[in-house]
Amino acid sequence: MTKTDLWINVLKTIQPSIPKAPFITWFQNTDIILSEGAKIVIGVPTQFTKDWLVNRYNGYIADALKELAPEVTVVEYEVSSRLLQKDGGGIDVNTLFLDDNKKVRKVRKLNEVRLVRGERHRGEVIVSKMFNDKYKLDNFVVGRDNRLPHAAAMAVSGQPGGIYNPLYIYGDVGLGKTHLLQGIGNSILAQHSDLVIKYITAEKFVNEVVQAIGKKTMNQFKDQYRNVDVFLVDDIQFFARKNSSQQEFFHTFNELYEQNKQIVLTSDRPPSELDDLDDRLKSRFGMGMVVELLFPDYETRLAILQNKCQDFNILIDPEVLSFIANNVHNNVRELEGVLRQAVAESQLSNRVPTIRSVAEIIQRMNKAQAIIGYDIVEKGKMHMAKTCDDVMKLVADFYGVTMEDLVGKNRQREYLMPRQICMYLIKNELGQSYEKIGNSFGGRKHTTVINACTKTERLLRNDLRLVRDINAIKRDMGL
């Protein structure tokens, strides 16, 4: 067995075990570069790929090899830069996948189901206009912010109409919402191809009310909603102050879900805050499962881009991206907006995207933004949190306490949870040892502060609102 070929071996065991976007984006044209008795070397083409490879996959690398070639003992690293070359050599990791693209979706033919409109016909087999091909579940990159709601999608998808019903999902603009519920759409469709399914916006939904009672067709346009397997509303927002459009969804609603079929909503805003909405549709919105997306981490939103850049086909310095990564703070849509706008204007002056560039693309999108890590003015000048001390100022400043009242004894909730927080902070994004974090808050025991981060951690499992303070402060920090 070749190098290469006991490499592609060890992609299609850990494939299976990790989601094809970060996937693809960690371990496409990488190879085995040496292979010299019980030691291998792999190949990466940047320095970054190589630390995220080393501190987070290395382990199933490991197990992989274990079973096919247990007389490998020891696996190394080495950034190999002709790995990006067109011939250099490294795996191109989507001919693993090419089983999955050959799969052919069909639904009902004409004579089995009334269909709603929007669909276009092959022959006798009708083939979805609805969904956006690009909106898949298997490319939404997945962080620990948005875990949930994809776990619930994929769950909804896998089972339509047995768990999470309705599953409703909400959360700001540009945070993968539309994604999400295309995605559960062009999954079930993959896996049920005897399922209707009728997604809409609920815009549209409230136009097609209007249309129905001054045609007076209002009979077929039930017919319409009430005969689907799955029922897939983005924006429900909108619905407020159209008393017919709730009165007819909350009928629509009814009857579907009796009959349990699947029912997934998308909203700006949780159902209790749906102001101008009948309570009994909010009430309904949040008896099946509500989970809320978030911006994503510094990580999340690293990978987003490096598999947007898949997308181009294009590649751009590592450091380039961790910049805009550390610069885009509002949504996800604005991180591929950046992105867009750099590979435009590298595309139309010739010239590769650079700190500078993106920077004063980011300045363009919102010239009230303070730029984190790159000064224009200044040519280069850091503004990265580096030392305990930064983090202590950012976190008390954040809270609005004193940094006495941090490193003080007072263990009221209002300087215990801060100084808890700026612990774990410094543990996890500082690397700082327990000892000289204790050191640092007035000389605690380190046992205080394994305490203060394993609490933290604890909390971030269930407290969103923490979750969005932390957030919050590690963009402060730059991260």
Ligand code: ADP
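Positions refer to the first chain, counted from 1. C-alpha atoms forming the largest set that superposes within 1.5 Å between two forms make up the rigid core. Bear in mind that the values here come from a model prediction, so they are computed numbers and not experimental data. First, how it differs from the form predicted together with the ligand.
- Fitting the two forms on the rigid core leaves the C-alpha of residue 406 displaced by at least 2 angstroms between the two forms.
- When two forms of a protein are overlaid on their rigid core, residues whose CA moves 2 Å or more are considered shifted, and residue 77 is one of them between the two forms.
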Contents of the next structure:
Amino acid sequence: MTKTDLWINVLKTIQPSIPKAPFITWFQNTDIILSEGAKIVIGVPTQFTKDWLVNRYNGYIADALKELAPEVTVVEYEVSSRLLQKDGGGIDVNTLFLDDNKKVRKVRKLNEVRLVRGERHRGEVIVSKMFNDKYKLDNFVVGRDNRLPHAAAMAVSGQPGGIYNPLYIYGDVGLGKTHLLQGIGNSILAQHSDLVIKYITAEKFVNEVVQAIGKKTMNQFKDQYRNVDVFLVDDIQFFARKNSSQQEFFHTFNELYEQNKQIVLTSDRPPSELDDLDDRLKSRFGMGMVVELLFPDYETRLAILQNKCQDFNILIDPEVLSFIANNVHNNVRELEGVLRQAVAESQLSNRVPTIRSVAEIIQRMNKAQAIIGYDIVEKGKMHMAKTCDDVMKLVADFYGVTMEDLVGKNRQREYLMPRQICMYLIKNELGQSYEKIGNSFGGRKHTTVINACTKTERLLRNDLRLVRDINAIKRDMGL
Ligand code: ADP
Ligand code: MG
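Please show me the structure of the same protein in the form predicted together with the ligand, now that we have looked at it in the form predicted alone.
Expanding to the full complex; the earlier chain stays at the top.
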């Protein structure tokens, strides 16, 4: 038995115990690349595949080997980028499934013939208006629950038309499908400006088909797709029950697939659950790599918020960010939405976001939601700071200075800073006039108070320590 035959037998042995989609994902284009006495080395296309095989499937492989080649006692894995290519020598696991066998083989055959491309239009980029360059693969925050879709997107953009074709990304609304899809487009565009990239939502595709049928311009419609190298289709669940559009999509899909063009699809559910969709389409969709996007874990949510703060160019107390990350449970879009509103409110009213203010935003957006960690704020409300004197006492206490020092004339930093912060808080939170505040601080001029407020506002833009201090004081104030 050659080493490749041994590997095919191993794959056939373990295939029934692993669902089809992960099986294809993890075993596609693998092979035994070395067999030496008791040792074999399994070649895999990426580090990522290696990690998964070692961590998840090593047991299956070892069991199969025990049966098929008991002399093997050492199994190693090695990444070989040659295996990333379709004809790089790895096993096409699609051929191992009995029912789909013939169909898939035929398609692969066609690929080989069609590889010699005719003359084509180069340098033409079909960039739909919906193609947004803020969606990049490198500003997609990667955490435990979205590592695989991101890795697949990276692999596809590094090697369009390689083994992950089609790439099928699914997950609930607002979890980053469009971001990844367009990120792939942007990344390929940056690396291969000569490739023709087409991004379209299934909804738009359906509308275009309907129009083309109405206006009898079907040939023109088809022409659009002839030169496409990378075909990105968003929200394909929209094809359900749109029969003539499905047919048209099926043709486009096949034609591009047969020419080794990269296809990436997104949907809110896995291929098998696309009810009201032609079975042929479903099986084609599942032929490459199928990955699920999940709601990111707490750490990833926090990292996403921190990234967005950088985009918005604003500093927010980490405690407030952590509060948002803890309290948004639906999707990343909502996470962003809460942050966006908090930023807008703070810019309008010149106040830094606090736990209380973001709690209100979250409750407005999601009435039924129970808020975690809000009790501290609620308790604080019971002794809310209402007067100038209340605030002065809290600030003096916080910075460990006496009331006399706070209103006194000493301009040393340890007194000046609390004094200015105190003026800022009284102005912004109690809304007192500059004159009145000046009087409370030993009869200072109103311009002094204005200066203190503008200086504090300016510092709040890039001094995280100050942002935290002010939030802590505001919490003591019951805000
Ligand atoms: P979907 O298409 O799945 O409904 P989107 O791709 O529109 O979701 O994502 C919603 C918003 O969340 C977008 O603004 C996107 O940039 C952001 N987003 C989602 N996941 C991430 C992530 N991991 N890192 C950064 N931003 C993310
Ligand atoms: Mg989307």
